[in-house]
Structures are given as C-alpha cells and as structure tokens.
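Given as structure tokens, the chain that follows is alone and in the form predicted alone.
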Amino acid sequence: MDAIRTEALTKHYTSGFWRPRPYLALDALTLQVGQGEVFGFLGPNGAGKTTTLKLLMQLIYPTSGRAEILGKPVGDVGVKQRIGYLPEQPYFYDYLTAEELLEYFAAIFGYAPAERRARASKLLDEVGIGAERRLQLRKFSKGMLQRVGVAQALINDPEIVFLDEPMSGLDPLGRREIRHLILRLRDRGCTVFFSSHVLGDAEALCSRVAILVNGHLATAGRLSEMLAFQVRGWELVVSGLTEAALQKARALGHVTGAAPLGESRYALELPLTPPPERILAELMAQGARLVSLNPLRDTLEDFFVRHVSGDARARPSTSLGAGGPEPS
C-alpha cells in the first residue's frame, strides 16, 4: 500500500472580478509515495506545490481527480489522526507560549495533561527551542516560529508528515537540525513528504523526488538517476598554480575553463575524462596545492529555467482564460 497516491489530481482557481476565469494551478498530477521514504516535492514559486499539499490536507477541494493517504480517501477522519502537517508560513496565536501551543495541539489529539507536557517538552528540545519556550510567540523570530511549527506537526507521532517549505526562515544551524530530525523520522519508519525549491535539501534527504513546473509533473524518480542532474565535469580549486602549469594543462585539453581567485589561486573547470585525480596529480607535481574538488552539474534553477522556457513555448499560458494568480 502506498503512503500517498494521487490520480489525475487537478485544481482550477477562479480569478478576476468582472469576468471570472479559471486558472489551472495543478494539471492532472499522478504520483505515488511509498511508506517510510523521504519524498521531495520540488518546484519554483507558483509551480503548484502548496496547492497540492492543501488538496491532500483537504483545505481545498480538487476540480477533478482523486487522492489517497494510507489507502483511504484524503477526507477520512481516521487518517487525519495519523498525519502531521506544517503549512507554509504557519501562523499561531501570538499570546500563547510555545509550551502552551503544543500542549493545546496535544489536547486536540486526546492526550492526558501529563502526556501533553511530556510531548511538548520533548519536541521543543528536538527542534532546538530552549528557555524561549516560556515566551509568548509574538516575541519569536520567523525561524523560531518555523521550529515550533515543525514541532506541532509531530505532536501526535504521525505516520506521515507533510512539510511545506520546512527550511523557510531557518539559519544554517536550524536547517541542519531540521535535516537531522527528518532523517530520524525516516529511521523510525515515518513517511516524510516535503516541498522545497532548494535542490541541496532534496539531495541530502530524499530517496525520491518529483519536480513540478507550471502545475504539471516535469519528472519524478531518484535524483541520482535523473539525466538532468548527472555530473558533467569537475570544479577544481587549487593554490600555488603557476601560469606555465596552467597553460600546459590547457594545451593538453585537461582544463576547459579557469577563473583566477587571487594569490595564485584558480578555480579550474575540468571535463569528465580524464579522471580529476590524474589532472590533480600533474598539477601537484608542478607545485600546486589542492583546495577543493566538486562535481559540476545543473542546479535545480537551471532545470527550472530550461523546463519553464520550454513549457512556455509549448503552452502559451497556464491560464484557461487571461490573467490570474500564481498559487505555489
């Protein structure tokens, strides 16, 4: 049984005041997510990610198509008790403390007072909220509110967690902590479905991804198997590189590009073959020192630009009329 399944899920919004017209926000999305996997739902702003999550949460209703969670229709009450949800840009009552908020959500799920306090304390520890948990939420930064939002999504020990842009507003330390938390959820068998527009988050966390562009599915699968993200070369940063050694490497075809970084430091672009270790050994024999070696591949932004421009030529507009909003 799939954890999540959609079949031709479609959503039209109505836009305009004098002459309302439908706007195609999600176009026949068919998707399967297995149990226990971390699934990345990627796409640029306005691609339809948030629309999809709202459909799965039944905050809005589809124009056509259907969706299931844990083998049941998305509206099933029993299923709702087994899932957690972090909306994009969560908003909570300003005058509650973080502790009071989580205890309130725990009460909704029917936990006894002692269990509510224990769950709230444990989850606030996990998301990195310390003594601030006793402050009113109106005094929290955006990043701290995001951490509290992640904690509330986990208050009922869900089997599936839906996270809409969970890294939004977090500093580097916060991003790392949330990444570790997602991996711990995976290790205990929880399915994590999260949306993002950052490829690095997906590469670090996901077993599979789907990429949404202009409301329709552009591709899905493992990032490592997607041709668009295969390594196409190497970036080698070295110091102590002489001009003579650089010219020799260029003449042999070992370097396809070089950018000076100052003080005999260069960022060199290498082809896939010969292996970078061989080129590095040649340069080091002439006095160069290794600083870093990284694969070169298209970024998610490159993928978006290529597919959005191609999609724009194939389909002049995602609107079924003219104008309209750009739901995310």
The other form holds:
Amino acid sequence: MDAIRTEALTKHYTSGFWRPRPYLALDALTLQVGQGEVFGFLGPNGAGKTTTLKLLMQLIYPTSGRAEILGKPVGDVGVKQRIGYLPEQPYFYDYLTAEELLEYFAAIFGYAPAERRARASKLLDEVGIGAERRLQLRKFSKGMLQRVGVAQALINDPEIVFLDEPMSGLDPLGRREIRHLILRLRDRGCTVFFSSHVLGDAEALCSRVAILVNGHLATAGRLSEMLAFQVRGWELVVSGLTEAALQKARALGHVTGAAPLGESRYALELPLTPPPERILAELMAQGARLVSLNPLRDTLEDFFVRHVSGDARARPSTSLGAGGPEPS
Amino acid sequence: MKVVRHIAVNVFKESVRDKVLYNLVVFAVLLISTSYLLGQLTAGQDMKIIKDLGLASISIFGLLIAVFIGIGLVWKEVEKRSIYALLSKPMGRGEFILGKYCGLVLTLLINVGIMTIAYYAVLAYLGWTADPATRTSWPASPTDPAMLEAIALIIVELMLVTAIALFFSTFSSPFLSAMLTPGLWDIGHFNDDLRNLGAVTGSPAAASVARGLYYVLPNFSAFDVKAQVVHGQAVPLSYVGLTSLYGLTYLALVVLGAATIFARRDFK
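Output the form predicted in complex with the partner chain next; the form predicted alone has already been displayed.
Full assembly next; the chain just shown is listed first.
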C-alpha cells in the first residue's frame, strides 16, 4: 500500500470579481509515494506545491481527480490521526505559549494530560525550543515559529509527515537541525513528504523527488537515477602531467577541457567515451599520476532550471492554462 | 465531543487573554455609579430604573461580546491561517464550528453569570439600605427571582445572536458581518410589526412577503421580558420554556447552516 497516491488530481481556481477567470493551479497530478520514503516535492514559487499539500490535507477540494493517504480518501479522520502537517509560513494562536499549543494539539489527538505534557516537552527539546516555551507565541521570531510548527506536526508520532517548506525562515543551524530531524524520522520508518524550492535540501535528504512546474508534473523519480541519467563526462585530476601529453590527449579528443591547478596538477574534463579508465591508463603511461576521478553530472539545480525553462517554453499560459498566481 | 470541548476551552482562553472579561469592570462601575446617582435624584422610582438599567446593561454588554467576537471567530482563523494546522488534526469541520460556537457561548455564560451576581449584589444592598416607606412603594422585592427569567431569556437571545454572527463569519468579512448581525438583531426586535404590516398596507402581496419574513427572521422581541419583571408582572414559566425552545431550535438550525457552508469552503 502506498503512503500517498494521487490520480489526475486537478484544481482550478477563479480570480477576479466582475469577470471571473479560471486558472489551473494543479494539472492532473498522478503520484505515488511509498511508505518510509523521504519524498521531495520541488518546484519554483507558484508551481502548485502548496495547492497539492492543501488538497492532501483537504483544506481545499479538488476540481477533479482523487487523492488517498494510507489507502483511504484524504480527509478521513482515522487517517488524520496518523499524519502530521506543517503548513507554509505557519501561524499559531499567539496568545498561547509553545507548550500550551502543543498540549492543545495533543489533547485533540486524545492524549491524557500527563502524556500531552511529556510529548510537548520532548518535542520542544527536539526542535531546540528551550526556556522560551513558556512565552506567548506572539513573542516568537519567524524561525522559532517554524520550529514550533515542526514540533506540532510530530505531536502524534505520525506515520506520514507533510512539511511545506520546512526550512523556510530558519538560520543555517536551524536548517541543519531540521535536516537531522527528517533523517531521524526516516530512520524510524516515518514517510516524509516535503515541499521545497531549496534544492540542496532535497539532494541531501530525498530518496525520490517530483518536480512541479506551473501546476504540471515535469518529472518524478529516484534522485540517483535522474542524476545518473544526466552524467555528461568525467572530471579527472592528475599530477605530473607534461604539456606534450596533454596536447596529444587533446588532439585525440580524449580531453575536452583542462584547467591548471599549479605544481603540474591539472583538472581535466573527459568525454563520456572512451571510458575514463582507458584515458587514465594512457596518461599514466606518460608519467601522470591519479589524484581523483569523478563523474561530471548536472546538479539538481541544473536539472531543475532546465525543466522549468523547458516547461515554460512548451506550455504558454492561457486563460485556463497553468501559470496563475498561487493562492497565498 | 472531546474535540469540541478542547476547541471551546481554547476560545474561552483566547477571550480571557485578549482581556474580553475587562468589560465586567466597566459593567460594575456603570451599575454602581448609576445606582448611587439615581438614589440621589429620585424617590421610589430608583429601584425600577436600576433594575431596568441593569438588565439592559447585561443584554447590551452580552450583545457586544456576541457580535464582536462572533463575527471574527472563524474569519480570524482563516485569515491568519491558524486553521491549516488545526484542521489537519483528527476532527471534522463540523466539530470545529461547534467548538468555536460553544467556546463563545461559554465566555458569554461566564460573563452574564458574573454580571448577574454583581447585579443582585447591588440590588440587595440598595434594598437593605432603603427606608421602610420607600420599600413599600416598590412593586416587587429588590432581589425578585423573577428577574432570573428575564436573564435566562437574555442568555438564549445572546446564544442566538452568537450563532448568527458565527454563521456570517463562515463566509463573509468581519465588516459585512458587523453590519448584518446587528441589522438582523434590530429587525428581529420589530418582528411583530412585520406580521401586522398586511393590515396596514392593504396589499395582499406585501402582506404575504411580510408574513413570510415574520416566520423566517428570528423574533428577538419574544426574548424581551425586562419590562414585565421590572414592574413585578408575572411571566409564566411556560412562556420562558417555549420561547427558549424556539430560540434553541432556531440557533441549532443556524449553527447547522454555518457548519454546512464551512464544510464546503476552500481555504486558499
């Protein structure tokens, strides 16, 4: 059973009061997320990431298509008992303290008072909220609210946690802590579905990603496969390479670029073929020594930019086309 | 129902922390100062006036709370997006609406309860300090329990106003709700005039429309028995019971309507 499954999930909004114009926020999204995965839901602002998460939380209703969580339709109260959700730029009752907020949510999950206090305390420790937990939330910074938001999403030990831009508003230390938290969740078998436009987070955390552009799924799959598909050569760093040996390799087309690193060390760019082992053997026969060999491949950022620009060219916006403003 | 209770308690907590209960201080100062002033200016009539003023104050203060908190009850949650995290928890949208409603009713009950205690305390003090000649001119005892009937109907009326404010809050802005809720309350106090409009105009069409409105709009004038109890006239318990039943039925339908609208909303 998939943790999350959507089938042709579509959402139209209308904008304008006197002359309402429909626009497509999400276009027939079909997606499966397995249990225990850390799934990255990527896309630029306005791509439809938050719309998708709101559909999965049934904060909005789909125009067509359907979505299931743990094999049941979204909105099922039994399913809600097993999931956690961090909204984008969360806002909570500012007259409550962080402790009170978490205890309130724990009460809604049906925990007894002692258990509520224990859970709230443990989670606030885990997200790095110290003595401030007894301050009203109106005194919290954006980053601290984000930490409280993450804590409330985990109050019920969820099987699936949905995080909408979890790193937003956090300082580098906070980002690292949340990354570690996500990895700990993964290690204990929790499925993590998080949206982000920070690609480094996805590269560091995700087993699979989906890239959404203008409400349309551009691509989805295992990150390793996507990147492997994009390997476009090799970077070879050698020392003791003579100028003559370099010119010969260039002439044969075995080296497409070379950058001197000083002290007879070079960073060479090799094509995909012939195999790098063969080129390396040739160079070593002429006195070069291996320092390192790495595949040259697109980063997720390159991949992302290419898909965004490609999709934008392929899908000019129409009155019912993608590209409308994402609801705030 | 546990979820409803937790949401209701949270609404009450919000009211306390947002200092809504400070109105009680204003009420107490108003009641005590007015009692003192009237005691200086009038002879014999002061008790009736103070009773009337006290009941009117309980009603008005309650109305202000019901309208001004009620109209923002749902709107504020949606506007500030605090509803996103809450609705993802194991609850239905109907439970959310019911919890919000019960929370505000709880705030009102505690408010009216404290105002009632203060009201009776002032009246008891005035009765105790009055001279016997003045006391004989009063149509009823200063602490006449019949006034509790008027207060009971004020509570039902406030519960109905809260339901109406909540209803508007589920789909409109506070500005619009702040116009519509008191507007409806005002019209509801002249509901009997709608029934009699047909006889005045002589137009059967206008009479039918007026009669239809009479039945559809809430009849708030039915809850107002302040004048009777102040003048010592008996209000039958059956009247209080039936009017309360009417109010509770009406408010149940309004809350159901609010829950139905809210259940279909998209939170963009």
